[in-house]
Structure formats: C-alpha cells, structure tokens
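A single chain, nothing else alongside it, follows as structure tokens in the form predicted alone.
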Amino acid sequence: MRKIAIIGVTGSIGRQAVEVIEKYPDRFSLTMISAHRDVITLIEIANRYKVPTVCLTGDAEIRAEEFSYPCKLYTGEDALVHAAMDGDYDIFLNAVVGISALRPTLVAMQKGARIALSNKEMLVSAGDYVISRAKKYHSEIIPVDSEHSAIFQCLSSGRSCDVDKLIITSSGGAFRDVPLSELNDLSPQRALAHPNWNMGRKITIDCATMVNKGFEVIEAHHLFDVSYEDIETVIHRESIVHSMVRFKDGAVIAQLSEPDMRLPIQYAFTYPERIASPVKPLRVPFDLSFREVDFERYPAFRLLLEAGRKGGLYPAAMLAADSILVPAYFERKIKYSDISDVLEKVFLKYDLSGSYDLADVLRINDDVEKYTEMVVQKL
C-alpha cells in the first residue's frame, strides 16, 4: 500500500489523481491533501477518504467540526510546510500552481518521498537548486506532465549517454490556426477553447502563447540533464504522441496514448510497474502530423527559450511575470499580444545571470511581480 499526499487536490490534476486512487483502494491510500480556497471540495474529499492530514492555505474559513472523523487540520501562511513535515506519505504529488509549493516539496524531498511533479514552477524558477536537493536526499522525481512523462518512459529504451535529442510535442494551443493579423486582441474565452485537452484556466492560456511549452523545455533541461541545443519542439496537432527521444543510432522512440492526464499520474504512482488504467486504449489507425514552431505566431516561446539558455534567475523572472499577465488578460486589462510584449520588457530590464539560492528566487519573484503589475497598469 503506497501512501499518497496530494497538494492542490481540488484542481484538475488533483481531482484526476483522486480518481486513480479510487480505482485501486488496495494499492493506494490518500494520507494528506491540501487546497487553497475550495473548502467545500477539500472537506468532501477528506470525509470520503478519511484523510489523516488536511491543509487549507488560503484565507477561507474552515472548522474541525466540518469533518466526519478526527484529522490533523493545518491552516495559515506556513500550513503547507508544517503539513508536509508532519504528514505520513511515500509519494508527494505536487499539483499546485505557483512557487508556494516550493518549500513544502523540498520538505517532502528531505523526508525521502518520491516527488510526482506536476508543478512547473519549481524547476523553472529554481531548477539547479531543486535538482541538487533531490540528489542530496535521494528523492526521485517522477514527472507527471504528459510531455515529461513521455520522455521519462522513452528514455528506458536506452542509456542516457546514447541520447541524441529530446523532442517535445505541442498541440499549438487554441490559436494555432488563427490568422496572424488577428492575434493582437483575441478574447480569453477563445483561448480557453483548447482543441485537445481539458486543463485549468492558466495553463490553457499558457498553451495558447506557448509560454507553457517554453517552461517545459526548461523543465526537461533540468529533469533529464540535457542541453538546450539537444531539445527540440514540434507542433503536433493530434496530441497522440506526447514526446519522443531520438538516440544516437537514429532510432526515435515515442510514447503514444489518448490525451488523458490520468495515465501519467498513475504511472508516477506505480513506476516502475504498469497496471491497467481508466484511460481508454489508443485505437489504430490514426493520422499524425508534425511541423516546426512558427516563432512569429509564438514570440513568447522564443523568449522563454532564450531565458532558459541564459539561466540564472531569468526563467524565474519570466515565470513571475507570466503569473501576473495571465490573470490581467482574463480581466481584460491587457490584450493577448501584450503578454509577449511585457515578458520581453521584463527580460530586458534585469541582469539575472549567475548562481542563486532559494532566497534569491523568492526575492526576484516578488520584484518582478511588482514591476509587471506596474507595467500592466500603464498599458
């Protein structure tokens, strides 16, 4: 029986993880959960599975009397860190959006837990730091994002020294077929109409700009210790091939499946074992198409690649700026094209090369968020 903690349990990934756990009650036990504001869903999940450790990080009100059983309830600013310290788990699924999950995940690493990682922000903002800590504490990181899970699976076909290229696929997002002349001011509602995936609001916007894919390239660099020159990105409309690995002998190994996040979630829980999943089998025949990324359509993606190559705190700055720009776009404070324009302003404003520590990551996050808010107000 594997004991599983899910932080961000009320989000899209968290809820699908609960589905996986529910299918195999003899294999998995849900021992810790957290949410930010969705108190109703948090309580419902806690009561259904009698979760021993429950955490609420937001300012919503929650009372112990609302639980049908005795549990440890953590609330407040540092609640998630304390819950991670005290919780009992073998696998720690980080499904929280933002860098607020950085410290509790480092705590889970220190306890030697397997990290099932669905949070992009950790490796984007502090990849060198996080990977060094994982090695120090012998904590394995199993990626949950479909692209990185695919690469992780493909890499089992050869030795790391035999890898030639990682090939990350991208659907192209909701605006992949929109004429370039119309990209200036498209509504958030149109951006949310992702053709292939059902995901959270922010990540769906990030797919439209391909900011998300830029973050994924940075993640892949850290997760698999591969240079940026050896990571390629292609547009793959069907979202059937989730990523590929080309080896030095010319063989290309790809992972194919239906676009369903329950598969990489379950694999992170069961690795190295494979068991039946709730995902419907992929049926053949099917059509597959691949094409190069059009940087004119996706200027933010090019900028993210440059931030990754420059290293230091540049990726953290891009991440912080994007966290302000996407909500501003939803609120119609900025246009769609402003997202990439403001990201470039942030990129050019700071000199962020060199080494850093955790305090530097948190500092630049605050500084860039404030600067980005100021720029948004002036638009």
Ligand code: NDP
Second form
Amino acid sequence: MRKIAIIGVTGSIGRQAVEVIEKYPDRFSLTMISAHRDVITLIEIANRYKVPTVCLTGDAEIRAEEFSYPCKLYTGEDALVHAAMDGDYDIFLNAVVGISALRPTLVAMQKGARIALSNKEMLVSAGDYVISRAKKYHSEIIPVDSEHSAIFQCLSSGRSCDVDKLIITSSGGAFRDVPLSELNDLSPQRALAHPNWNMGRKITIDCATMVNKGFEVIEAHHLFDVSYEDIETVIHRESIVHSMVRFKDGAVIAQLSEPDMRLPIQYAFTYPERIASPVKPLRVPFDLSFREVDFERYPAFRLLLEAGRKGGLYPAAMLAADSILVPAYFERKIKYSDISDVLEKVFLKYDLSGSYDLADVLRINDDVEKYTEMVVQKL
Ligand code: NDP
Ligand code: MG
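Which structure goes with the form predicted in complex with the ligand, now that we have seen the form predicted alone?
Following is the full complex, with the preceding chain placed first.
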C-alpha cells in the first residue's frame, strides 16, 4: 500500500489524483491533503477518505467539528511545512499552484518521499536550488506535467549520455489559428476554450501565450540536465504525442496517448509499474502534424527561452510577473498583447544573472509582483 500526500487537492490536478487513488483502494491510501481557500471541498475529501493529516493554508475558517473522524488539522502560516514534517506518506504530490509549496516539498524530499511533481513554478523559479537539494537528499522526482512525464518515459529507452535532443510538443493554445492582426485584444473567454486539454484557468491562458511552454522548457532543462540548445519545441495540434527524445543514433522515441492528466498522475504513483488506467485507449488511425513555432505569434515564449538561457533569477522574475498579468487579463485590466509587452519590460528592468539562494527567490518574487502591479495600474 502506497501512502500518498496531495497538496493542492482541491485543484484540477489534485482532484484528478483523487480519482486515480479512488480506483485502487487496495494500492493507494490518501494520508495527507491540503487546500488554500476551498474549505468545503477539503472537508468533503477528508471525510470521504478519512485522511489523517489535513492542512488549510489560506485564512478561511475551518472547525475541527466539521470532520466526521479524528484528524490532525494544520492551519495558518507554515502549516504546510509542519504538516509535511509530521505527515506519514511515501509519495508527495505537489499539485499546488505558485511557489508557496517550495519549502514543504523540500521537507518531503528530505524525508525520503518520492516527489510526484506537477507544480512547475518551483523548478522555474528555483530550479538550480531544488535540483541541488534533490541530489543531496537522493530524492526521486517523477514528473507529472504531461510533457515531462513523456520525456521521462522515453528516456527509459536509452542512456541519458546518449540523448541528442528533447523535443517538447505544444498544442499552440487557444489562439493558434487566430489571424495575427486580431491577437492584440482577444477576450479571456476565448483563451479559456483550450482546444485539447481541460485545465485550470491560469494554465490555460499560459498555453495561449505559450508562457507555459517556456516554463516547461525551463523545467525540462532542470529535470533532465539538458542544455537549452538541445531542447526543441514543436507545435503539434493533436496533443497525442506528449513529447519525444531523439537519441544520438537518430532514433526518436515518443510517448502517445489521449490527452488526459490522469495517466501521468497515475504513472508517477505506480512507476516503474504500469497498471490499467481510466484513460481512453488511443484509437487508430489518427493524424499527427508537427510544425515550427512562429515566434511572431508567441513573443512571450521567445522571452521565456531567453530568460531560461540567462538563468539566475530571470525565470523567477518572468513567473512572478506572469502571476500578476494573467489575473489582470481576466479582470480585463489589460489586453492580451500587454502580457508579453509587460513581461519584456520586466525582463529588461532587472539584472538577475548569477547564483542565488532561497531568500533571493522570494525577494525577487515580491519585488517583481509589486513592480508588475504598478505597471498594470498605469496601462
Ligand atoms: P488549480 O488552480 O486548479 O489548483 C491549485 C491548487 O493549489 C488548489 O488546491 C488551491 O487551493 C491550491 N493553492 C492555491 N494557492 C495556494 C497557496 N498560496 N498556497 C497553497 N495552496 C494553494 O491548479 P492546477 O491543478 O491546474 O495546477 C497545479 C499545478 O500543476 C500548477 O503548477 C500547474 O502549472 C501544474 N500543472 C497543471 C496541469 C493541469 O492540467 N491542470 C498540467 C500540468 C501541470 P484552493 O482550491 O483551496 O484555492
Ligand atoms: Mg504540460
């Protein structure tokens, strides 16, 4: 029986992870969960599975009487760090959005748990630091992000020293077919209609701008220790090939499946074993298409690649700015094209190269968020 902690259980990934666990009560047990604001769903999941450790990170009210069984409840500042320290789990799924779960995840690493990593912000903002800690603690990180799960699976076909290129696929997002002349001012509602995947709101906008793909390239660089020159991105409309690895001999290994996050979630739980999943089998025949990324359509993607290459805290700054810009776009405070324009402003404003520690990451995150808010107000 594998004991599983899911932080961010109320989110899109968290709920799908609960579905995976529910299907195999003889294999998995849910031993720790967290939410930020959604108290109702948190209590519902806790009561349904009698989860021993429950954590609420936001400041909503929660009362012990609401639980139908005796559970250990953690609330307030640092609740997640304490819960991660005290909780009993073999696998720690980080499905929280943002960088707030960085410290609890480091705690879980130190405890020797497998990290099932869905959260991408942690590697984007502090990849060097996180990977150095993972190495120090001999921590096992199994990626959940579909592209990285695919690469992880493809890599098992050869030795890492024989890898030539990682090829990351992108659907191109909701605006991939919109004429360039109309890109300036598209509504968030249109961006939310993602052609292939059903995901959270923020990540769906990040797919439209391909900021998400930029984050994923940075994630891949850290996770697989591959240089940016050896990571390619291609537009693949069908979202059937989730990514590929080309080896030195020219062989390209790809992972294909219906686009459904329950597969990479389950794989991170069962690896190296594979068991039946709720994902629809891929029906043949099917069409596959691949084309180059048009940087004119995705200026933010180019910036993210540059931020990755520059390293240091550049990716952290892009992430912080984007976390302000996407909600501002939802609230119609800014136009679609302002997202990439402001990201560029942030990129040019700071000198962020060089090494850093965790305190620097948090500081630059705060600074950039404030600066971006100010820029948004002036637009
Ligand atoms: P959601 O927004 O759907 O869920 C986020 C979860 O994090 C919720 O449980 C939320 O709690 C919790 N949360 C929000 N803010 C905080 C905070 N400050 N501190 C602690 N917990 C917080 O996100 P997704 O599930 O879509 O994504 C989760 C992560 O996985 C992200 O990093 C995303 O980029 C990545 N990812 C997502 C994919 C997808 O298909 N959705 C695919 C690949 C990667 P509450 O509900 O109570 O507010
Ligand atoms: Mg992805």
